[in-house]
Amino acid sequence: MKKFNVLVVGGGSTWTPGLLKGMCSRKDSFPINRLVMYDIDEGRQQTIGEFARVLFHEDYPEMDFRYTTNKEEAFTEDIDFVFVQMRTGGFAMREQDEKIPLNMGVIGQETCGPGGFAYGMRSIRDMVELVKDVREKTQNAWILNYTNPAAIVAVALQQIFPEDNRILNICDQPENLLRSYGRLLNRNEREFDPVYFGLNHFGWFTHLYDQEGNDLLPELREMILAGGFRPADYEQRDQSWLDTYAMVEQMVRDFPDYLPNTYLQYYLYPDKVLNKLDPDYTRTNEVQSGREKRVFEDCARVAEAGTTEGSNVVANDAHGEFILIVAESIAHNKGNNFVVIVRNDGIISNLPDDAMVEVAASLTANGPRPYAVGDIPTFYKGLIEGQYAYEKLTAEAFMEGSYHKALQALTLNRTIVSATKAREVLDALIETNKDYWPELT
């Protein structure tokens, strides 16, 4: 079986030890020859790589691994799949992004609203960036973005690189949405057979089939109303996870038809959202005096010790298993269905074809074949239009350097709804990204 080279971007990501395990769990379906772990922060990187050095010495000792912050080092004309989870701007711009507009009276998320609009502003140079320099290598490597806002990514992305075809823009919350339906289910989630449509972090499952062909959708929803909805693993998740997941019942009651993305319950509901969001603790300090502790000083004592004999450091191994379960259907051919984001062409028939939708796809060696939604109802397809404006709007005005546009952007998204509101958050938000945007005029 044919070994592969692979290049982590954003090596330094509390997200990459479960990735890295994935690896090793996987080394017989997915192998890999050459393992290139590039970050630009050196601290950061440094000690997830050393734990690296650790557990690969004990669990695939094989393998050439090395981690760099140096970009010659990094991208090669050999690579074969380049996996991608940058942060632009790291914690500190993520902060911002959630404190000013909840200190506006509004909603302050991290790939939601006012708190996404400049987290994509940001990611959109970084990606396009990451994409040139791959290129300037090989045309062959697979880009397998997980690089936040995806929506707004991928939208940027398939305007700027039209004709890139090794470009796939992935999301790991529907695989966690079926995990937790498996648990519910007490079946295996690679089991089912999904039927979803939507945006990015907007969308629904209409159907989930099993292997005999019985829509296990109607249960669910049963199931959900009589006793609430957990994460697959709830026992790891912080407290807001465990909130946002609680959202689901009500949405699921009040929109009975379908199975919500968890991300949506902040543009039904950004009142009472709002309502339990503190400005002053938002989820970056959560995630800082968390998973981000818990992990950094896992790995620290893993590096110390030598050994990971007693390592709790993975919290959520959807996010690593995902990303190469999705490699491995590409580079074995497998075809294998997953919920990805593609570019619309008639997918959802009664929506504009260069929409960038998340839909099940069947996933070769010559990329997603996605299977068709047709028609969706007038309730959905108006929330899509509406939040696709949005995303569209955003990365134009990022690409045109538009104030503009933002301001339209902005206007259009259902956690402000206000010109007044959006000019005064567009305004904060320039000031505070202005070494990171274009000059918006």
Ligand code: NAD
Contents of the next structure:
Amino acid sequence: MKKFNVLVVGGGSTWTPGLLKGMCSRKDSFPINRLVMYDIDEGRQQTIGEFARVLFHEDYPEMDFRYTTNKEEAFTEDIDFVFVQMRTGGFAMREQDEKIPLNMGVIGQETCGPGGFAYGMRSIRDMVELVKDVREKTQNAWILNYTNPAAIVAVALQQIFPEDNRILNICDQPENLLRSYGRLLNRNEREFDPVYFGLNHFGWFTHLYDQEGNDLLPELREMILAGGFRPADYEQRDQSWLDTYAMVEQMVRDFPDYLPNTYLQYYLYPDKVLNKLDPDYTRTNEVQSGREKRVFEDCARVAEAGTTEGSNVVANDAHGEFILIVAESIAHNKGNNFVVIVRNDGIISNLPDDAMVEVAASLTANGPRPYAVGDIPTFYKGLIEGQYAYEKLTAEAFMEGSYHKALQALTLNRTIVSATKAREVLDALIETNKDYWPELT
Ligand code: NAD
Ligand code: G6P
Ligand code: MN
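I have the form predicted on its own already, so could you send the form predicted together with nicotinamide-adenine-dinucleotide?
Now the complete complex, all chains and molecules, led by this one.
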């Protein structure tokens, strides 16, 4: 079997140890010849890199492995897959994305509302650079991207590299939801054949077929209405995630047609969610004192001890496993079905062709072959059109350096609505992001 050369960009990510463990457990189906991890932060990369050395010495000794902060070493001609998970501005800027809006009375969140806007304006620049760095060396490598806000990154990359058909933006949340449905129904998520439509962090499952073709969604809806909803890995989740999943019950009660992505809570109940968010202690603070601390302490301990024994660094397997099974399906032309982000081009027939939609697709060696969704009902179409206009204006505001489009984008966002508020938030975000954003005039 062919062995693949993989580059991980954002090798110092908190999610990297889980990904590396996934690589070890999937080495028979996705054998790796050479793995390079690249990050711009030497300290983070080294801690995770030294953990990886110990892990691979135990579980993957045949693999050629290195880590680096040097672009020349990272970007080479023979790469088959690039896995991207970078965070421009780090957690320090995520904290600002959350706290600035919250202090002005609007939702402050990593990928939704003005926080997602600010993060998008930062991510586009580095993601464009990354694609250029890869493509300077090879046209063949698949770029599988987790970097958020994936919705906005996808729109920008599609505009800037319209001919590049080996960039695939993915999100683990539909996969997390499928696993959560699986746990409720006592089934393995890989047995499901889902139908899903929307934008990233803004979509709905409409059907959940089993292998005999029965739709399990009606039964699932009843179970959620009767007993609530929890993530598959609830034993390992922080309280804020449990609260988020719990809101699915409310959404299903109000809009029982489909099963919503958890991120819709920010757009459908901004007032209610706002009441639960604390501007002095946001998700970033929770991650920094939880996942980030745990991962970096544990990796340092493993490197020091020279053994992974007793290490309990992986909190969520779905994240690391999902990108690997996506890569496997492409690498071996398996045609397995996954929910991914693709250009619409008629899949959802009453939405614009250039929207980057999240839908179920068969993943082949030639990329995603999405399944037709057809027309969607007015309520969902209206929500998506507003959100898509916001995403498109955000990408255009970046590309054109347009204050006007940035203001339009934020005014359109359901978490803001008021143009006065949009201007106030935008001006504050411009000030904080001046080292990262293009100048907006
Ligand atoms: P993190 O800050 O721990 O990791 C990001 C790493 O990227 C850091 O080590 C940082 O130094 C590095 N980095 C920043 N800019 C870079 C650049 N230009 N080139 C190379 N490396 C760079 O953050 P995290 O919480 O582990 O998340 C990582 C990324 O994955 C974020 O974008 C996050 O939003 C995303 N993510 C996406 C999904 C999804 O469903 N799409 C799921 C989880 C995480
Ligand atoms: C889910 C989403 C990601 C998001 C992550 C945030 O996995 O799909 O897009 O980045 O949650 O998780 P965190 O634990 O960092 O708040
Ligand atoms: Mn996501």
